[in-house]
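As a starting point, one isolated chain is supplied in structure tokens, in the form predicted on its own.
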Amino acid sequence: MPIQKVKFIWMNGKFVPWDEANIHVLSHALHYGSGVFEGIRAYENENGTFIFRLKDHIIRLFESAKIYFMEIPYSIEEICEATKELLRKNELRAGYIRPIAFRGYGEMGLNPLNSPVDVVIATWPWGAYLGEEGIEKGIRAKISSFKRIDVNTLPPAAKATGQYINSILAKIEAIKDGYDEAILLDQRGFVSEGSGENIFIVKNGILYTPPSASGILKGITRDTVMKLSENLGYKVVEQELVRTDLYLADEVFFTGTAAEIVPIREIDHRTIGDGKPGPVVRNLQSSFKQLIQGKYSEFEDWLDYV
């Protein structure tokens, strides 16, 4: 999806004018993918433009760094409080958010301590990630050829920039056949997620997602869906799965900050229910927006206001 330009970018605790906001090409993360991110979003309801649980994900961009050494130098209250200003500064009232932290220009080689540290926050606005259809009918899904990183190979509790190479490869490999987006099972068979969004099944009214030990990214939006079904009476449980959980679900659905919450119409030919998303999707879909709307008074603490 382009990216939508806009006014400035802060960078290193300045902000930069968008073409002005650039980086040396022997940095180390360019070259090693020493880095880590978020992706956030920002939204507008009738008492105005909100960061959807800004902190949470600032929280997890600083464990992130610790899990790869790299000492972020400014606080969370300070990363937050930039978010913020920049988009006051870009007049953006609705958005999604990138900040990332990478280790810089200064030296190469396989030890990065003596690297310096970059900390960088953009924001564009952007719509749903795998399209407003997706989101209404559902997409296509496979389960890719590629396995998601094991958790003693790359730490996938960090959001880091050079793993991505891994789901860049099963993104790439479903799209090439025919698919919206591919699906990961772990090193040992079990369902791990999508190439950027947790997944969950329906199976009998009870809902399923894979615990972290299948290399998953504990996601912000998966967090949420989990409260917010509880809210609804649904029973979560955190379980491995197979494959055939999830050709034989009542409901298969991913859930991103980018993609939101989207329904899986179809995994490797086999269609899902009823081909069409179903009742408990739909509910948290409705549910969602009524949260971002400012309906729900047990989780305004979630609405970061700018």
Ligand code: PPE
Given for the second form:
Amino acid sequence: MPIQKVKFIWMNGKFVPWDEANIHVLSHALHYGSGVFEGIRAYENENGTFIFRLKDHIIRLFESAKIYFMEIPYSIEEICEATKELLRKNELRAGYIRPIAFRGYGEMGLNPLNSPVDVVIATWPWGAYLGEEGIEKGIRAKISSFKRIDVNTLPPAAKATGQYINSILAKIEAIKDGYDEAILLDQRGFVSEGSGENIFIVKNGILYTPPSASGILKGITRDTVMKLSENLGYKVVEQELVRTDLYLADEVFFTGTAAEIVPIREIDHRTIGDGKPGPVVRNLQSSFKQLIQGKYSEFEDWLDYV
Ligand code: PPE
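Take the protein just shown as the form predicted on its own and give its structure as the form predicted together with this ligand.
Next comes the full complex, this chain leading.
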């Protein structure tokens, strides 16, 4: 689906009209993938428009930048405020937000340290990442033949643009093979994550999710789901998983900002549970909905009103 245009994009401190937010073709990041980014959602409830866990996302942006020695020439507070102002200026009541910091136009060659760090924040309306039907009925996934990048190859803890080439290979393979999404294993063969989502399984009422040693991006939705689960009285264990743990699970689901909470009903042609979203994922989806509606006082701080 083509990107839906809005009025402004924030570029290096200025609000620029959408069609004028351009960069040079010799920008470092275009050639070498030297950028770090975030994906955030804004929602609307009866109290107004809010950004979900904005500060946590911007902190992760700065952490990704730290790994690559990128100095972002703004503070976390300035980026948060610019993001809110961007939503106000675009009169957007809900949508997706994409802050990105990247090595810009300066020098060619692999040493990025002399190229400027450009910072951009964009926002646009974006619906269900894996489809509305996916959220309702569950999706079909396959274990990718491409392994997740290793923690000592390209650190998955950094949300860096170039690293997504790994996810793209897995995603293309899954789509061409007729699936909705890929599940990647880590270099040792343990379950890692989806192309753009973390993964959970439910077995005998307990939730399990892979740890950072399995080459995951530590998802903010993953953290939200872990905290919601504990609040609902479920036990959550961070643990290495093998592919048969997925096949034999009662429930399996993905979490992510773009995807939200998506049940997986089939993996490698094996039906998960009875092939329908199970009670735990249903419960989590409805708790997440309540959270967004502002009806969860424990987690009010996560709703940053614009
Ligand atoms: N793993 C990966 C590899 C990943 O890209 C994401 C987010 C997650 C886990 C979940 O993280 P979080 O959003 O903090 O819960 N993927 C983003 C980008 C998707 C895209 O296509 O672009 C997202 O969901 O915004």
